[in-house]
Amino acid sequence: MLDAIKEFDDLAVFSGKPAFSEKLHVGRPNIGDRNGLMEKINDVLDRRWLTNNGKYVQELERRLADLLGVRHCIAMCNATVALEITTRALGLKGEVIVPSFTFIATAHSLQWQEITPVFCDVDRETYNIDPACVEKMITPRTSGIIGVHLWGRPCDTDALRSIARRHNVKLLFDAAHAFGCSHNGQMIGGFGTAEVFSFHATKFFNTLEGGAVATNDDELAAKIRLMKNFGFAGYDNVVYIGTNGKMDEISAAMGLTGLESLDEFIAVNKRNYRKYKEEFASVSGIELVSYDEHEKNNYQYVVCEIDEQMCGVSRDNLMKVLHAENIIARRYFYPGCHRMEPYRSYFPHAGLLLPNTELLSGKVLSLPTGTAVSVEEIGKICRVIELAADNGPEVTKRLAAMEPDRIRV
């Protein structure tokens, strides 16, 4: 039994005291060895070579090219403005089909750029975009297919990539998620044209901030490292249009540290996952998204789905709980892009369009996971959560009644 939680009028959301004293997160960031990074940091700092292709940058990028199984892998400063780079490289414009059930960033990359996201729907059971779906989407202003694999676990590549040379589209992959894991036995970063990790502090490998382009294209590779530098080819050449999207020294140091422990990271994912997934074997209406364990991933994510009819409590009623407790839980992704500005001013009516997108992003509830989680608080939040499917209508009740500043979140 919890600590500060015997029964159901002790939920915090109800006057009781909260199950933790301070808040967990969906993901907290990996140090690794704190004493490593700290050397390599002092010798950038001894050094003075700050950013501008250092020693750890090339290092990393080796390193990282090697693990995933490619030719190329240039380092960013972030994966926003890696996929901003890499649309560009690719010269896509007009169109470009996209989920809107992913991150916001992967619609701001393009519509940054005056490329008009189109909002495709997901499959219901994977949560990636939906090749049938995209096949309908495509129209002669169609220029590339970005597909998103969420959660770390793959996007029918052999579907999307055969629709792409059919109507001789470009096919990248958002890639921010899938770090380490792997699709048919083969590293996820050789799939498509190019795929787009993200290294920002909340990933279970980060270079604080950052993001790499992987890449099997010498061309394209090429391109991207001359335009995330403006355009330098030489001391003072510039040949070609560009921005500023490098890699620091720094950054690139804790990127090192990191996958020196990157194999302590996703044993202590898995062991969470597996926890949650042995805790909620027994609680009717809450459904753990699940990983291929033939392949290899990060489980990075703890991802449920909230079945209100059956446990009796809404996804966010349940939220509203968790939080409440200091169970800091996320809604990925709500309410979908396309229901985001300027999205939903430019496309009103795209969710006629999106029925498993509408429906995902009301039940779907990410739960905290990573380094920073153990196996007994685990325990707690599922022991929070059972309590809450248990008595889901009453729970429901009482919200409902309840002052809306009277509710923590």
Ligand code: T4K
Contents of the next structure:
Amino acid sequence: MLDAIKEFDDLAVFSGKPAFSEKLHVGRPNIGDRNGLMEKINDVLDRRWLTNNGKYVQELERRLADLLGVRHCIAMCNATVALEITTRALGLKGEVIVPSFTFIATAHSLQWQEITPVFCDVDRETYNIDPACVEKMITPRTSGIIGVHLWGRPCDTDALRSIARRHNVKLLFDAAHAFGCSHNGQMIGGFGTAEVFSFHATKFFNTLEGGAVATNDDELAAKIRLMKNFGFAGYDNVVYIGTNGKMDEISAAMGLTGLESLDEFIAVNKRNYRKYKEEFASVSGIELVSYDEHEKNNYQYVVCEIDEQMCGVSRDNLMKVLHAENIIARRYFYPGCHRMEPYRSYFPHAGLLLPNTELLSGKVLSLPTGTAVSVEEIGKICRVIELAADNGPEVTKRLAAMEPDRIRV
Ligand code: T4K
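Same protein, different condition: the form predicted alone was shown, now please give the form predicted in complex with the ligand.
Entire complex below, previous chain first.
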């Protein structure tokens, strides 16, 4: 029902009534079969086995390894700790090349261990780390490369593997967004030495908090299993430095429940994605980031690129318009890790080598999707965007004239 916004003047940013009475978020969790989940939680409580490699964690690990087609899948408390443990288990040190156009956890997982993240630019078309730039960033101190399959779209794994081989450095993937996606017909999870998934609440498949490492390397898997449990190899026997990276049983129960509905979650995401695509076909200057329909995709991020020249409104002004309507679109991943602390202070001129990151982080906007968002709501969101884009120069003029504190963001 967009009756409330028939006219440009009715936009909430100009004091009209918001299109939604409650906030519509990017990343509302998918829940799955609630009764099935409650049964599992009761079972956990009845058995009084809450964590430390419990029955549900083991079952989840088996099922994930099968689904991904890998020898090992190690469930973790979250993807950030999983990245820290994996890079440590691989002995990475000195410098590791990563994109700056990613969630801050990719960089922090390295810096936390005093490994320097060396920020590399992304490809203008794929938004993923650009192998040609990686090659230029390699130094004698480089010990690894971490590619990020941004929004679930695969990196150029072949080119990165060839660079890693030639320079004898490790190759990992931050696959936080890419659970359920394939590349060249192979499930993401089996590329590089290891791949790390996030199962955070905001991911389409979640374990409340959680993550996992997928690998075909037996030795690495054994080491990660030790390291995520303080290095214990048996009662009273610590053989390695470790930390606490374990997933608990209730998280695993949530994961097993979510797996039952995985196809349904993806189908809803795809339906939503198609609705946005259909709506944006007639809006000039707004383009949806596409997915390769020949591969498996999870469609969990609906990202659009805003061409300010064409629609007359900038990404940031469009976001102000949307937020005022209670549509909480997000600028993932603005402004790029290199512009956040501590990296901004460490490498104040990093942006000079990151032209595409600088450009793209100023253009993209993630829109609400998932099972909490209906097709009708997407229609409503798109009407607001269309109204703003059709009146781009006027929106820009009026927002510029307003006092910043009058803009409800
Ligand atoms: N690598 C990459 C490339 C990543 O994107 C991430 C995480 C990681 C590594 C690390 O993974 P984890 O260590 O988290 O497993 C969110 C998530 O917290 C984060 O997991 C995710 N990426 C990132 C892309 O998004 P924020 O700071 O934007 O979260 P927040 O709290 O603003 O939540 C987003 C929206 O979701 C909110 O507007 C409200 C809604 N929400 C959130 C939660 C937690 C709900 O409706 N219910 C909820 O329970 O980072």
